[in-house]
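Just one chain is shown here, as structure tokens, and it is the form predicted on its own.
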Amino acid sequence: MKRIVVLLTLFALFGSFAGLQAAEGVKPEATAERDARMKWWREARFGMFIHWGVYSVAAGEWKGQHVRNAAEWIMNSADIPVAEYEPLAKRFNPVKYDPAQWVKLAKDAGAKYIVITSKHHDGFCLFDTETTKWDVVDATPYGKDLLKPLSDECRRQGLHFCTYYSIMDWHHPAQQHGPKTYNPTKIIPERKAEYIEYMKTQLKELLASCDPEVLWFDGEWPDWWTEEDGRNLYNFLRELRPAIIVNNRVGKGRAGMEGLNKKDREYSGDFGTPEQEIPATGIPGVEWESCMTMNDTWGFHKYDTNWKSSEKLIRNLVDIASKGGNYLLNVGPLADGEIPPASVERLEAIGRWMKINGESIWGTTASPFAALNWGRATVKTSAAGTTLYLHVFDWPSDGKLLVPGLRNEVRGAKLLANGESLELSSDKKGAVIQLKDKPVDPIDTVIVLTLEKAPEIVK
């Protein structure tokens, strides 16, 4: 019985190895396959983040005091004892949490994934497990899994359902926080392979339960998680599911992967991941995603009222598109469930631009321009030829938009909001294009240039 007793120890400890062991096996991915794999993701170029937890309930606010930084880490800001911080969850009773309401809100703003938190810093689930009853089904009133119905809600509506999951986590005993924060915790040595093995039955309980097709790591920066931690959970999850997408924070490239080399990359997840940034060239030769919250929190903040403006938001989806980027931008639901009216304004804007400009966005790749003084560029390339889109911020006093050394012949110029066609001429600096005397759109006004092959720019 003891032997028993002892294997069955040994096997909870290290249950993980015999998993990793097989996952260094992952067979190596063709470029072709590379591509297939990622095709949606790259065409999508516009994701709506959801960060949603207990946290929502504070909503910024412990034991009557404004707590400031981000919302969803006031476990942390104000050190709020795991007991203390436990009876938030009864207070947890999203009822006007309806999935298909916020599928669409994604939807019609244009964006085409939605990632959603499954576990965040504070350890919450917002699925059914089995590994613990800190879930929403056992430690709210609420009682049903979350995510199952927003996955389902995704694939009916058409949106690519995605999942955020914390690495560390303030609320598993195998990890300590220092005298006054959380952050970074700390391991219990003897206990990391007991929390890997959690943490891997978790994921596979969210692979099997709701099928995301991205899993977006965080909370990876402390010093017990390494790199080759990181290539192993990957390359565990690639064997899982060979289609399923991973970020780098997985491994520890926290700030995007301009800095590994190629092979590092291919360890240490597909895409970058630039947090409230984005980077003035992008990161050539590497897929990247900017996450940005549309005030100062991610999670929901009562007290937090510094809205990013529609146009600051539509211009940096057009940016970071130019950049050959996505922009995942965040929404912080109230704890019932309700996504907050400015937040829905502000997509609703993004939408009605979208209607008419989404296709300057979706499928594009990067600018070929090192920068224009009035505005960025899209470009789209088929079987037909290339389109150029030119984004017009500042629109030009004299009516004429200078296309800096552009060589090409150009096919046609129209105005993508309503196809009338645009004079152009050429001199020794470009392209000229004839433009009325006022923009289509203030924010945003989309030239389509219709080009026989990919642009030729002289410099």
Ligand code: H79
Second form
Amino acid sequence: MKRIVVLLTLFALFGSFAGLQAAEGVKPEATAERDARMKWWREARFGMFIHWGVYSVAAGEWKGQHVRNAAEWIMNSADIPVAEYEPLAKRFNPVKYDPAQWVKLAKDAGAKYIVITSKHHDGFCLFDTETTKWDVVDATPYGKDLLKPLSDECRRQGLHFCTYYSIMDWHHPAQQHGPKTYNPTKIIPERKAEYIEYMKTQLKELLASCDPEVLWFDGEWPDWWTEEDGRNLYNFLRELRPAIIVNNRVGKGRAGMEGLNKKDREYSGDFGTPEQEIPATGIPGVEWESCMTMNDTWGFHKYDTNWKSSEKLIRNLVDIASKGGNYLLNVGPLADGEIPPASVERLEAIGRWMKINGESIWGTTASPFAALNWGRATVKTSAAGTTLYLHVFDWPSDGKLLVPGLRNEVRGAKLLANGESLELSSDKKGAVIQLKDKPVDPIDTVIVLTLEKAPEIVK
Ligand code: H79
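The form predicted in complex with the ligand is what I want next, because the block you gave corresponds to the form predicted on its own; please supply it.
Next comes the full complex, and the chain you just saw is listed first.
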């Protein structure tokens, strides 16, 4: 038997200073300050992503043709000239838009924050901006800012309001593209400074009107956007809003996640952003959030009915939490403001599970186990002790659940759903919990183990 006892404690991965090096204007950030800034985001574990824009009008179809691929990429995928794309805005009139209902939907699902596209790659702004007429106020029959009411509603209902923003912009005249694709853009070198000013002005407007708590950048991959540009933009935002949280795509962080591991933090941004994937073992030493779709598109696509099951989505949430990450789950509303019924149904199913089992997700940290053949685990630590949540996906046929290598004295075991206590014994492989014949919830039945101290696992 291996005698290596792994003691899981919280440790300061970045040493005493977690902030960016050579951050002009932004003071280096002590670990305690960073912890305070990241606190709500770390505890949230679940957020709702919203992709909405004039591409929602096209909804995956152009000139009668079904355009495959993500609906928000249609301008690129169907190679639509700017002059032909712009009239879509005339048909963007979200009369059914109900921010209170959207926020309630997210909240009832158990999400703690919302991230919405303020500007996607097509450059169209969902907020009021003086920098361009290519925004919802000036270019659509709706004529009103869409984000301010949503941010107000988030605050009213106690959710954190956050915005997505694309650096690449297919509409801005400073950026050019190849003959057959918009992606990636090139910048007209003498107009780069002007475009950066344009972004900064828009971001200032957005901060002033909506005060987003996360700035979620994307479209950072064109060669003209550099890591230095990213750092400058990061610092610009942190100076304006010291508490703001910014994703790694502000700079070239996606290409170099490993850089975030280093003590001197080579790359800008506060968290990693795996897209449409869950890292096999999490990302040690890095905070991260997996963004994923319910079907195969971000923006609404009328031909995409490839919906994942509620079971899959719930288990994704649990899987991600067990690896120490956040789940940012997308919805793509229709141009009229309706959230697709298939998405609503799934959010409601997640909500039903979260209503009973939410405490095993919010505020938890990663599993102390290398792997569990029946499911996942999450941990919650408080002054009173430690709670180990066991998420049973595959119910053991003999009713005996082995918690491999657990050395702690266990104060008690119970079902989270109904508080029923469970019998515990131990054998040389670890703790054994006696279960009933049937799961409480076939998707994931949660068992609560109360421990005196942090889990001690023999691997
Ligand atoms: O906003 C969502 C996507 O539009 C965006 N990020 C998420 C959050 C995104 N950026 N890059 N990608 C998605 C992957 C890019 C895939 C591409 Fe393609 C392959 C671009 C061109 C070829 C997918 C397929 C989009 C168009 C065709």
